[in-house]
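Encoded as structure tokens, the following chain is the form predicted on its own, with no partner shown.
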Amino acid sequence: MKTIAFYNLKGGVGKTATAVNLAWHAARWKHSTLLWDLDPQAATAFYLGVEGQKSYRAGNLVQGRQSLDRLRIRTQWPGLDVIPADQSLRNLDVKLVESGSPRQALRRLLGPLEKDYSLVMLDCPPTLSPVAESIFGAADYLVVPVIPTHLSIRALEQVREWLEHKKLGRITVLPFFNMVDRRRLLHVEMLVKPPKAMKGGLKTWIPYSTHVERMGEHRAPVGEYAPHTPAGRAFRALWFELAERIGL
């Protein structure tokens, strides 16, 4: 089983539209797969339709009075499973941090999952706490989407800082950019010169789109409705691209 991340310290950067498409992507090319919405806002099973219908405690699941296994939502896509959100996991890092061993616990929690998923990926709340700990403890690869600009570049940086100072380089990170606009001579520059940040991220990017604000629209992901508009090509590269890299 591969764990992926998808993380950003930066919000608004479609952290939440990447990980959903390329979790469709991942299941309809055969992967049994499981994304686990960790971030409170709840983005990712309103996008797949299934918002509702699940609820939990955060601290139940790190005291290991509940398991995972009963949390898990079969989408109408086969092959692709979600765990919703909560609101109480506003309150993760401290029950985090109550366990003793916040970098393990997530991994933990996702151990039993192993035998049924061949891919997890983990859609994160933008900040650097015990819960962002956990997710690189847990994490094989760190997708990290970042729009041409230089409050992405920077918020990257010091992602890639925080890893050093924490000692978690075990974790592979791919950045890559999203939400480009080439009308803006900045995105432009920064898809012909990346900076020095971008090194060893993913080719691919993903454009500025109409067809992905509308997901919350069709409550589905851009391949279902619009596959042959410039976004729905290019979350299917990124996905070929992302699948090569990782070894799937």
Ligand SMILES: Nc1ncnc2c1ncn2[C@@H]1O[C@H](COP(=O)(O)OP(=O)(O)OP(=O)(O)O)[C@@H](O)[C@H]1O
Given for the second form:
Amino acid sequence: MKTIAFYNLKGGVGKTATAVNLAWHAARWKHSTLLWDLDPQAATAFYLGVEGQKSYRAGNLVQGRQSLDRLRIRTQWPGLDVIPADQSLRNLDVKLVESGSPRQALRRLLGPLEKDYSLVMLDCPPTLSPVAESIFGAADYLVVPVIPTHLSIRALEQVREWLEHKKLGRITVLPFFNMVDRRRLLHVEMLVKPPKAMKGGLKTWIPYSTHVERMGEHRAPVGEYAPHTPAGRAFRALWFELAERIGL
Ligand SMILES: Nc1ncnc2c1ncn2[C@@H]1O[C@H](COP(=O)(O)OP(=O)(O)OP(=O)(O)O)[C@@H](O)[C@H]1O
Ligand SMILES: [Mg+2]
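Moving on from the form predicted on its own, kindly provide the form predicted in complex with the named molecule as a structure.
Then the entire complex follows, led off by the chain already shown.
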């Protein structure tokens, strides 16, 4: 089982959109996939058209009084399950600190699911809190959407510094550009000559596209309703590049 966190300290950069699209591609390519929404904004299940989630208490999960397997919901796509977010995730930071071992907590919870999935994807909230530490403790890979702007690059540098500071160098960081608008000079410059922080990242980039914005209307990944558009093709290419990089 490989665990991929869709993470950035910066909000609104496309973590959820990317997690949903790549999870859908993974399942299509017969990798049994679980997507867990760790952000109380709760967008993931909405994008996947999932209703009827089971409410849970983040504190009970962390304390081992509730197990993850009962919270899984099948989506309409074979091989793709989701754990929707719960409002109680707002307290996850506090509960993790109380547990005394935030770094181990998520990994421990995911352990029993190893037999059922080849891929676990985590849709993460934008934070560098104990929740992030817990995510980093569980993840083998961090896929980081970056908008080609200086502030976004700075956020990526901060993530890299934090990982180094916390001695989490074993995690492979895979940044890629999202929301690329080739009419903007800065975007083009960064594509042609990526800043150092993008080193080792994925080469595929996702264009700024109304088809991505419309996921909320279709409540489905772009590949379902616009596979032959630039964004649809880009997510497909991003999936293939990621699968190759992580050895699937
Ligand atoms: N390539 C894209 N082109 C156009 N719009 C996009 C693209 N990627 C994401 N968006 C839009 O940008 C907004 C933010 O995307 P998303 O929710 O995926 O970001 P996020 O990083 O998960 O945000 P948060 O930090 O709030 O969880 C959404 O409205 C989404 O539709
Ligand atoms: Mg999100």
